[in-house]
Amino acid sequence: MNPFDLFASVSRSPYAHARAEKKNDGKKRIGYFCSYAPEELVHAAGAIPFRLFGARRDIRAADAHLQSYCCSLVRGGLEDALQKELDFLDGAVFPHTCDSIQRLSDIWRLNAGFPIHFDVVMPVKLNTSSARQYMIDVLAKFRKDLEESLQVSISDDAIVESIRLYNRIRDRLEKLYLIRSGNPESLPPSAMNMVMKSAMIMDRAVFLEALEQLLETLSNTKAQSGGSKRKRILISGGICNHPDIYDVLAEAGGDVVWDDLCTGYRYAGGRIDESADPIEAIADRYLTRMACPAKHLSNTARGEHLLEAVREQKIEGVVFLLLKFCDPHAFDYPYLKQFLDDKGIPNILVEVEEQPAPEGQLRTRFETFVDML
């Protein structure tokens, strides 16, 4: 199978796959929904990392427990897990992020049925004299919950070694970013989301190992020569579930060539010194990456670094792409929409839920909003 073809099939059938996967390697999966999920410590434990995504269809049993103006990754997460379509996972991690992540830990603790459990509380300001400090010792009591649960050694060389590859990670797929920014017609339209959705899914040396293949397969790719009337799209929002709307805004004309996204570029973002002390190390990502909203880093960081992306790949168009209910984003929209309408810089909202909106819907918003570029 070639790695395109692989990463259509982990993406569309992520359950599947590691149904599948778990059967011949044995290793044990450990559930998340944000990416600030310490993925390098359950890596060096022996565990793979698993992004939740939600459920892509009704949900009915998460609603005896959840309040229906939770997001659907919420409900969609517990509905999966009480339906028993998560069978294949240990247990979960839940870092500190939205009140929803929060309260859905104590409900999927006592109801999900699953052997193992951590909270992973992070500070929420990450620019004071304490932060640093805080974040470590969390990282460093998660260390020993991990081994207390897994019982296993985490040694320090093993979290080096999975800090290497999780870099290697990051490197290839900004090098894939780079490569789909400088000539969209390299990769379908929802290519780059299958991607990043097999790249939190997947083993990670396997990953790695398919997206250096499609890497190679690239190689040769060269630039457009600037003369395409396309115009050039950025989506900014947490996650993104739903690869049609891609397409959709292909075929109205216009091309994702980037992403401000929880399940996309930013899960890529920041690298790990694999020279100092791996738990301190892991701990300075998360202060300087890009803070997703659930974070403070500054007053302006978000919007300067959308606007930054905005420049550097010579985008024409922001889409944003909100989950329903997702209160940090919601709170974060205004803000980053004067950043962008005082720039000149058009936009456009879209909100999703655990099902797309209808697709002649979407290609009528996408086709006069391509229309105005």
Given for the second form:
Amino acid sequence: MNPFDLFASVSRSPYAHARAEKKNDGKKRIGYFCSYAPEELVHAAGAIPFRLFGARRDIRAADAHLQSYCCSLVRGGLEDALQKELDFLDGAVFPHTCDSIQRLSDIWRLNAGFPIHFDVVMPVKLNTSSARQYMIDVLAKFRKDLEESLQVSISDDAIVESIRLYNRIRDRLEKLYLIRSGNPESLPPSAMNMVMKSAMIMDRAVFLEALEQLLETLSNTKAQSGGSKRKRILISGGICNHPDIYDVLAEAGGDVVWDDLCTGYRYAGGRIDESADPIEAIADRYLTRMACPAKHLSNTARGEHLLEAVREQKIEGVVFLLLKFCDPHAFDYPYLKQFLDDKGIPNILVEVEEQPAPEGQLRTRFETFVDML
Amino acid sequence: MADAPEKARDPEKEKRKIKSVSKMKEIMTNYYIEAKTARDSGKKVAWITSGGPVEPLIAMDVIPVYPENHGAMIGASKMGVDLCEKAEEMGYSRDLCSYARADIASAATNGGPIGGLPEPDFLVCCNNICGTVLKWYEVAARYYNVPLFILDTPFVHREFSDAARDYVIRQIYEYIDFLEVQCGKKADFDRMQEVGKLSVESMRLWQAVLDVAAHKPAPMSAFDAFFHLALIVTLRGKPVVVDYYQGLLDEMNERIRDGIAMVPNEKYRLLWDNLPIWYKTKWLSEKFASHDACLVADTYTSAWSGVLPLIDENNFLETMSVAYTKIYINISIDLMIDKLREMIRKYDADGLVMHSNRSCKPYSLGQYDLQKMVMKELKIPTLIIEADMVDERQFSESQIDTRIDAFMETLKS
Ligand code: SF4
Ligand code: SF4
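May I ask for the structure of the form predicted in complex with the partner chain now, the form predicted on its own having been displayed?
Below is the entire complex, every chain and molecule, led by the chain shown above.
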């Protein structure tokens, strides 16, 4: 299969893919919801981290455990677990982020019926030396917990090897981002979404191989020399599980050339020092890469980072894609918007419940927005 | 036409009124006047979260101000909807905590019952209650352009690790360093110890006040606890709190001696979970009383004394920081059920009423599971009320009225 078709198929049916993959490799699968899950350690333990994206229309079983004012990621994830659709998972890891995930961890542990469960209660602030020490302690403890639950021993060498793999993946992902930003037409509109999703689902070594193949086929595309009438868009928010948004935007004349999403560039950002103590090095990536709004780097770090991306990628308009009931992102939105407004960067807010608004409605909004740019 | 004759005071009702209330109002008024005029008296003002360690501020002569208490006042004075709508116009989603929304809007418009809170010189945010306060305080830090100290108290899922203990203890000293810089003076650790002793004393008295409701009939209800809570939240560590709660406790013991019940003909004793519905406390208390039911206790007001056994007066700073990490809302639901069970037994509750509070996810998510555990294990009826503590738009009176009636019917049968 050509790499692109592979990514499209994986991202369309992630569960079926994981099931088939597991049948072949027999490796354990550990579910996670958030990019603070220390994947490198899970991988070093011989298991494959599998990202859950929630989002489904028909919530039934989860309604008995979660109120309706809880985000669709949390509700949808629990629904899938309770409906036994995640039978390929051996367990899940819950890094501490927002209030909803914090409670989901309890509810999941008590109801979902998986034998393996990890809480990784990371610090909420990332900018002090005591927080760094605590982050290191938490990661060291997670390593021990993994060893116990998966009955393996995780050597430093294994962690370093895993770090290398992840560094390579992030490196190649960044290359792909740059190619797409340089020449948006080199890849279909929702390609980045599919690649990123696959990056969090597939066996990572297999993924890397396919990604490198894709890069190979793209190596001849040249950066555009400008002059295009199409507009350069950045998407900012939490998770994006809706590839059609990219398509609708493209049809309206806007290309998503960059993002600040936790299932997007935030996942690819930051490298881990391969020569340092591996646990400390993993901690340091979390302390230095762009923070999610549930963590504190500084009062304005996210706003500055957004402006920087806008400048570097020559962004003409920003789409805020926010999941309804997501507190951390909703709290940041007014100030991020203010930062953009002050610089005269047009932006719109799209709120996603389980699903985004009907396509027709989105289309009209995007067309008006792109026309305005 | 002549004025209608003044309604004769109902002696039965008069008897039930808690006499200490006026003193309490006076203390709170003086406190807010002092806070609003801090600039003139050269004192520093710090905003602090309700679960944060206030004792070091008191010891440093800083005036602590509590946006959450302010939020409660806004709710109780029914100004919540207006302010929440203003925040929504400012871009804050309607789904965010209504304390935060109301407070953010009040800062921008000098609105609310006291015309906005006094501006902070710095902010102290302890996330042992929620992640919302982190975001809310970041908003305030940007708005007022003042320093923010974050006391990060790792959530206790099943265990409280040594690493977490070291982390919070280190931070308590970082907190003191921060205060020394902000106040431009050295911390006086003897003073801190004294304040700590007073704080412990007020927690002890507060718990003793709450405990009187174990008596049948209960001389006070959870609604009275909601009202009297303000002091333990805002001023613990000050002598006035100790005096006040001692007086309140004496009054309660007197009521027990005189056989005064808060709900006449108390027949059913209920436990309340989550924050009060501030704009509906009167309606709710009358509603339950009409069924001869008294809300004798709640999981919320005991949060400020529930960790008392973990505090060692002689090592106040360090043990307090650990204790504050283990408060009711910062622990997993399987640890919460232990506390619920304990309270249901202690107050001999016949039923549990849970306020599913849209504003407060850490408190409310998980309630459905807790409810099931309580029904299965303790075999008492439960009721869930979907509402919001400040945003009245989320309260459907007729629906809740019917649900309470139905619940009381099952309880009576
Ligand atoms: S951060 Fe937002 S989207 Fe993510 S789990 Fe929490 S509430 Fe949901
Ligand atoms: S009501 Fe809940 S979410 Fe709001 S500040 Fe209080 S603890 Fe936090």
